[in-house]
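Take a look at this single chain in structure tokens; it is the form predicted alone.
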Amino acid sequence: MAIPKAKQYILDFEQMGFGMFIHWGLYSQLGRGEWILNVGKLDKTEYEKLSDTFTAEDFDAEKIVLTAKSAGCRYITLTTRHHEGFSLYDTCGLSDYDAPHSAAHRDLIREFVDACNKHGIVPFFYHTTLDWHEKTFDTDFDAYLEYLRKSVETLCKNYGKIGGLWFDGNWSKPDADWKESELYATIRKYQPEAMIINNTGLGARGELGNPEIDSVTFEQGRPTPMNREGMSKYVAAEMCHTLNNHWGIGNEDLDYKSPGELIKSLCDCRKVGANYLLNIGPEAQGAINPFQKELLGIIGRWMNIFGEAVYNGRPCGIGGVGSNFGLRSTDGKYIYLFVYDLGSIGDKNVTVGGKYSGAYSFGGVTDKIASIEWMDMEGNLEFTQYGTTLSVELTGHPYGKSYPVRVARATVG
């Protein structure tokens, strides 16, 4: 069966490849994760008083955007409203439970969008569909859905062109009629080329819902290859991960992933054509935790060398031993060979991993290869090609250098 032709804005989304997710709200002042109101069974009235101390004095949208850009991210998805019901944007009279009515007295989404536009980063809006604050969510669901629709309409009308909307919460009422078509029609009216994404939750990774959905999600998991044959439209894929075990900041969550693990996760996503959306949780008043910033900085150093392969590489059926794989560039000029956990060249007494040299084979290579070189250094690699198998003599890392994933660029010709 034929694969449907992709709309340009979906292809543009795939080209971004790597994005930053940001979970920040009233809950950040407690430092116990974004679900603490529900999980901690806190008193709602007392919790909502956090609005009176939410100054956002450390929230510098430009610094955050530049941090994302230096990490190699091309888009940012920010929680405009999370399940607690508090909005970081001016709801224009829909509710007083928003940033302009808090101690911040600012439209924080306006600042975010302006900073993104200034520095060439695409702004995306996360918006909850589950709401613990709005009483009509439990008492008059139709009225609540109209409140939700008007909230999204405000975001679509007041901030210029955006990259998309990322919804989360329909899983809370799996049997309800969420009137998604009405919600998505509102988005298409004002933002016809915005990506529409609705998180299917931990228990339904990769599932496709309403026909207007433009990307499936893989929350805290691993993406699987998309089989688009027979689909009514071309749909993208995106995997979202946390740096530790919480989305909103957990002051006592010290179980951070290593830079190597995060880089491998990014590559695992691109292996199957999915985007990687990596989350940070700013501190109480909006500052980025220094350790989180440094993790992103290390990823950025890797992206400065190998980012071309991440942005421009697409799945093409090339596989290698273990996790190794190959991607073809969008213009067809290159094959990018991703090699995991490559050893190093050096004296066995001083170099972890010892001396390495040897042939690695990649199958499914239908292009004639003219030359191959590492993207981090000059000099051609020796190779042989027979049938659809490519065997490359992959030299190890020079002493003083080591990458969790190293990429070689093969020129087609």
The other form holds:
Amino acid sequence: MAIPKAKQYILDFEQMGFGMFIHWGLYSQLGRGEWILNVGKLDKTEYEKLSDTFTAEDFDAEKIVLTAKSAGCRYITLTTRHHEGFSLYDTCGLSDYDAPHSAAHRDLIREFVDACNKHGIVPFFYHTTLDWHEKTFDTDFDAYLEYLRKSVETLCKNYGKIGGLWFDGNWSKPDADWKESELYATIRKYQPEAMIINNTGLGARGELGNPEIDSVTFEQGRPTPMNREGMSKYVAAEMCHTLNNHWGIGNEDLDYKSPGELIKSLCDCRKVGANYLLNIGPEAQGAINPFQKELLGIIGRWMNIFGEAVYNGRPCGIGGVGSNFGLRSTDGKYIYLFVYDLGSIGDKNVTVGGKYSGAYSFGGVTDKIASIEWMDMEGNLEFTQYGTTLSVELTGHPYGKSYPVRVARATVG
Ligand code: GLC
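Having seen the form predicted alone, please provide the structure of the form predicted together with alpha-D-glucopyranose (GLC).
And the full complex, kicking off with our chain again.
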């Protein structure tokens, strides 16, 4: 069976590879995650007063966009409205529970989109479909769906071209008729090339909910290879991940992942051709948390060296020992060999666990290789090819360097 031909905007999405997710809303003022209203059983009327103290005085869209850009992200998916029901955009009269009616008195999505456009980052809109504020969600579902559709229409009409919409919440009423086709038709009318994504949640990773969907999601889990044979259309894949265990900021969530772990997760995604959407939770009034910024900065330093392999590499059936694997560049000129945990070479009295230079095998290499070198330093590596097996004499990191994943670039020819 054939693999369907991909639409260009879906290929462009895959080429972006790495995105920043941002969860920010009224809940950020409480610093206990974006679900605190529900999980903490808070009083709704009291909670909604958070709109009166939401000044957004530290929200500097340009700073956020530049932080994403220097981490190597090519797009940002921001919560325009999360389950709490509060909109960061001007709902143009659909609801008073929005940023222009809050203490901020600004359209924060306008600022976000302008900053993205200024710096060449593609804006994506996260939008909840489940709503804890809007009463019709429980009392008159059809009326609610129309409110949701008009909200999305507002987003599609008022902010110029956007990269896509990222919905979340259909899993809250699995048996309801969400009238998805009507919602997606509204998007296609104004944004024909927007990616339409609808999170299938923790329980149904990688599933395709509706034929209009352009990418499946893998929430907090490793994406599995996509089998596109016989599909009616080519869809992308994306995994989303948080830096710790909450999406909206958790002031007492100290369980941060390490930069090495995050870089490996990014590579694990690219191994199967999926994008990696990595979340930050800005602080109460929109400032970026300094530690989160540092973490992203380290990823950015790695991306500065190896980013080409992340953006341009596509799965081509090359496997290595352990987690190692290979990708082929979209133009077919290079094979990128991803090597995990190489350690660094020092002296037995100072370095623990560093692997020394040696032969590493990769299977499934059908191209004839002309030369191979590390992307972080010059100098050709020795190699041999037998059939589809490539055996490379990989040198360890010189003392003073250690990358969680190191990539060698082989030139085809
Ligand atoms: C979940 C949660 C939500 C978060 C999302 C991110 O579906 O409900 O809070 O926004 O995952 O993937």
